[in-house]
Amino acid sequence: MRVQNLALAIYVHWPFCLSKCPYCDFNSHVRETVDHDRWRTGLLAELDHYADRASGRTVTSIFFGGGTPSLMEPSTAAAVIDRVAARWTMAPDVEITLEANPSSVESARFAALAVAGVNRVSLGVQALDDASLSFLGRRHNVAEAMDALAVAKRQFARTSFDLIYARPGQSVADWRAELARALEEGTEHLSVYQLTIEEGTRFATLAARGELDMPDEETQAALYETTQEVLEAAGLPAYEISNHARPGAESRHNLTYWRYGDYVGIGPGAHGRLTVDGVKLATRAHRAPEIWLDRVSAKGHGAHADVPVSMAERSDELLMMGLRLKEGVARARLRDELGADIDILLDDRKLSRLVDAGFLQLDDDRLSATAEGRQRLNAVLASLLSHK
């Protein structure tokens, strides 16, 4: 029989902003008031819930993700922190990561946030220059940003920050530039997104009028290419297809996601996978927030029913979510999580297609994707994992 891997992570959502980016389709609100009491009470009910359905286990990992958690009163982190700990036992390295955006008020609240126990922060940087800072929707300039990373690199033991490529009129050689200024910073992480139109958002609506100049694909992939060359010599090599970080500094919380292991959402809009009693449960959180909020208060949790995830399931979320690592997946990770191999599960002409081609590599011990592979990952998976 095999063993449960009682490692857990947990994540939890904070769903408010102070403006919407117009890139962003995350689960994000404006309000002009926030009931932080209720909130705190609403967030720690949703994780005794799951306290209690997941007891046993080892907590590696909490993020606090939004929307923007810097905005949450740090005593709320504390509170959440805490409770984890009471319900759980907690690795003597547990990494606690929050994700905060770099602007005078918010880097105020560092050194409490600290404190609390919270060990890494992950700033939504977005991009080295204040033009394209306007143009993203962002509340700071760069001179905000840089000090803001000044106050985190000495509150925290760990920090990482985001940058977004491929923006309107962006040159190969602005890019270069940008990174080169990135690394002067000495950050051990860096998360370095492509942008992209994400249906409902204000980009799509500029977008759809041709109101949005966007690169095209030659020079996105001229981007992308320049990305892994420049971060690849200065040390932080792509653990994933958008993360890089030195040896050692990856994101432990969401290399549980892409390893396919088992993690618990708090919060509005969150998702889990659990695995109670050797079956894979997917876990949702009302999206909401007021609903959410209400759900909680009248039963003790926010999340809609439980639905079982299926082994054909099991295998293409294991895939999909692997194949973005460097490291893909191995043989015996597949073993382990489903009781079958590679060879079992892929239909071999689909998977000989794709190695003869360049895109993926099998050997004894793993499949990943090739460096061709990656930056074509979405075509790779629909062709992989054609169920036709």
Contents of the next structure:
Amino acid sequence: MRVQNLALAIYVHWPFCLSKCPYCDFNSHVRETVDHDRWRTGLLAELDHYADRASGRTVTSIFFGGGTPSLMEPSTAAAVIDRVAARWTMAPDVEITLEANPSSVESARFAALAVAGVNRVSLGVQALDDASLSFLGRRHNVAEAMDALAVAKRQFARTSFDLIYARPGQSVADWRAELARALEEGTEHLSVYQLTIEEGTRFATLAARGELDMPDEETQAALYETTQEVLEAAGLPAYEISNHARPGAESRHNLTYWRYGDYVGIGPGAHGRLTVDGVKLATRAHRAPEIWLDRVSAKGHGAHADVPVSMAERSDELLMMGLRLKEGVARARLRDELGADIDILLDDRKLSRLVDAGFLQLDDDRLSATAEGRQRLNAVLASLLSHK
Amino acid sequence: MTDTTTPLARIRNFAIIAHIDHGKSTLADRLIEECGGLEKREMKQQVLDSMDLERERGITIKAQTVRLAYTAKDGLEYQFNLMDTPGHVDFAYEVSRSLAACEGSLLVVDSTQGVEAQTLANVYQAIENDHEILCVINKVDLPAADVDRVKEQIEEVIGLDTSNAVAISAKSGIGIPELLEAIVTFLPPPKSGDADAPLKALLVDSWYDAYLGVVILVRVVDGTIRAGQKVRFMQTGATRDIDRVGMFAPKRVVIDQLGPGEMGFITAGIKEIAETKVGDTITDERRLAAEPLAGFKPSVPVVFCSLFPVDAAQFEHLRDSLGKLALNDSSFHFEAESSQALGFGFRCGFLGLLHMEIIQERLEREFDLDMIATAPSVVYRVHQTNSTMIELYNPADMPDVVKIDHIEEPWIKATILLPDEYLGGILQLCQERRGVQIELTYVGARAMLVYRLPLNEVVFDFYDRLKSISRGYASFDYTLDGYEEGDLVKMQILVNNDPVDALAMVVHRSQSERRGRMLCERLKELIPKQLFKIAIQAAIGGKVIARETVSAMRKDVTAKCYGGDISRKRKLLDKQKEGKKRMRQFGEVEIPQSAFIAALRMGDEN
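In place of the form predicted on its own, the structure of the form predicted in complex with its partner chain is requested.
Then the entire complex follows, led off by the chain already shown.
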């Protein structure tokens, strides 16, 4: 319990993008100009706020997400990293990731970002053909993306890139070829997300009008299964539903979320989970960039009031996140977090039904979802965690 | 004028008979207006249809009565008691009451449409009641009007003399003065009536009024009835003091008394409508009549279904609402029942399909209830091997097959009038539904079909199919026509081998496969895919007659969670968990109640 609580991950949200992608429902905003000095000051102030509340921790990872954090000035990233190092102990193998768009403008900053301390980059490549990139509203083309990837590989110790599949009209054969092309890049980490239609996006409007021909459940399943098969054969098995890595190359920051470790969220709309005196607190910052910035300037932080997470919710959250991982949830982890064993926490009848059906497996050490179970995890969780 | 009663010779009691939309209520409005019953500014359309539902759907549900004063060309003032009768067979008992209280009828026929099936049944009833019938040809101002053809049709189909027929337009007022005069000339006054004889009054109808308590509509035959009088209800034996006597003109007016031949209302401090038996004879407690009046056959529910609140929390509200409706509708019956699939609800009995539809609609509109109704069913007579017979109101109560000797089902005699181009399709429909043709006649390009049909084939989407095959041009009416033995079986729907009680039904063996397959296919579409595959079967006893499978889901997982936003994902999970509360467990799968509800609702629409 002590060890777990001592480790801390830090998420930093940069909310600005040059344009809004039609599938994206993240907290991202397009602004003519950004006052970089003020934003730097704001992020640092909020870091100080959390450093006071979570002192004595060892930071194992920092993650710059967005929005498009590659649009941050490298000096801002450097200042944030330096402030973290000043206020907390940095783990010797600290992982510092930055999400970046694979454009020439941004790759020109990679060297400076590396100097600032960023040691891992995650590129939003999304697709490997120009028509798909334009459909997805991306500003880069494939050639540019590949150039940016090459620069990233030279500048950073670790690189990853994202792909989006289950696009309208995409066949299993198309996707297989695209994955093969992605593997040629020799990356050690790939995030592969299924395109889903989220409320409030432009795609949602198009879908409502019947103008998006989304693949049916059978095709989605076939594409998912193809992903597992191709990437596993190439030595990049899924360690989480949508994340694949050579063993040892997993994203440590994201593992903190999935293992339900503590993390603080800095910047507009950022979320955190912080254990203070045995109470798990959910933190959440104002989403609107300007409001957040005003608050942080006035009060030193832009957060809403903390919400304590009840034991029942902690149990749900731990299982909900942990079962996304291939490794599942260790029994010991459940005991640490919740002070109880699996048989107390879960309905035995429901659990054994899901085990018998081959969706979950339970041994002396841990509970995990099988490949079949992970593919249907929402339904498995709803069944497992429904009122006991 | 209210102090004395009107001489019999100057009273005309008459009913209005018409098919829906042929202008019955509009005619009543016009007569009221012409006789000065209401100022023009007080007139709203269809004064007598007091319920919103009646006005909106253009149908009359409860019989209404109004007294009008008409000064005829002979210079005398006549008292008209006009009864607006329901036009639908479900309310035939209301019609029969109205007719028994009158001596004549106006038969209103739309000159652009001609005679319809529902008109026929009511006219025949009027004829049986010895009514003088005055034909009124309505809507003569419309371009499509064909008065001569309609008269010819009335003579051919019904056999009525139309030489006295009056051509009118209730909407524009054409022919209304002539009609009023014809009522005086051609309709008879009450036949007998002795003001000095002991009181004898027919209890025509009763309803609950929030201010007055139970209001009783009466037709006096002999004697007089007045406030303060102690009366006896001959059938129930109850005695009451009359506290109010009045009439509808059409506004409620309190008067001193009602004499022979007159109609009006009384109140007697009665709180429960159940105390007043329609058809009862009211007499003077101090001067009892020797013999009661003939009365009516009580109304019997013939169609049953179960009603469940969609939200279980509304159960009490549903109970209260049903109670309130029953207050004013003595023909509506209900009792509590429970279903595994749908929770707690009520088994309800109705006079017919329209009655059922109206009650459901009133519950939804007036009481803001969201409900689900099971498939309508009829009353079966189950003869058991131990020589006893039980009346089966709910398929769920069907005895074990080995205890059943045979089952009888109710049949009807249906009259269908339709343009002959649709005859082929309608004949096929009647044959499919085990119908037996009795008669097929033509009047011009319209065919009149008389069929005997099992009622259980009619309650199941027959009317909707009839309307769709004939593009809405066929009209349909029926009378009950006895019970007959049938090869009837209880069909169950099984989900993963567990029976779904709410979907059980009694069907003829020859229809079971078609109905079973239809339900299974429908459920397959409605039940969402789950982790486990789901078998849906229709079975009779142990024998499966139809089967569908909902395959297991292949993929259901959120691709990404945004920057550590666990709360958002947890909300999704909480929503799923909340949804599970409305699930019903069948074997290893849980089926959302909404799937059963949708399956039952689709039955209404097909």
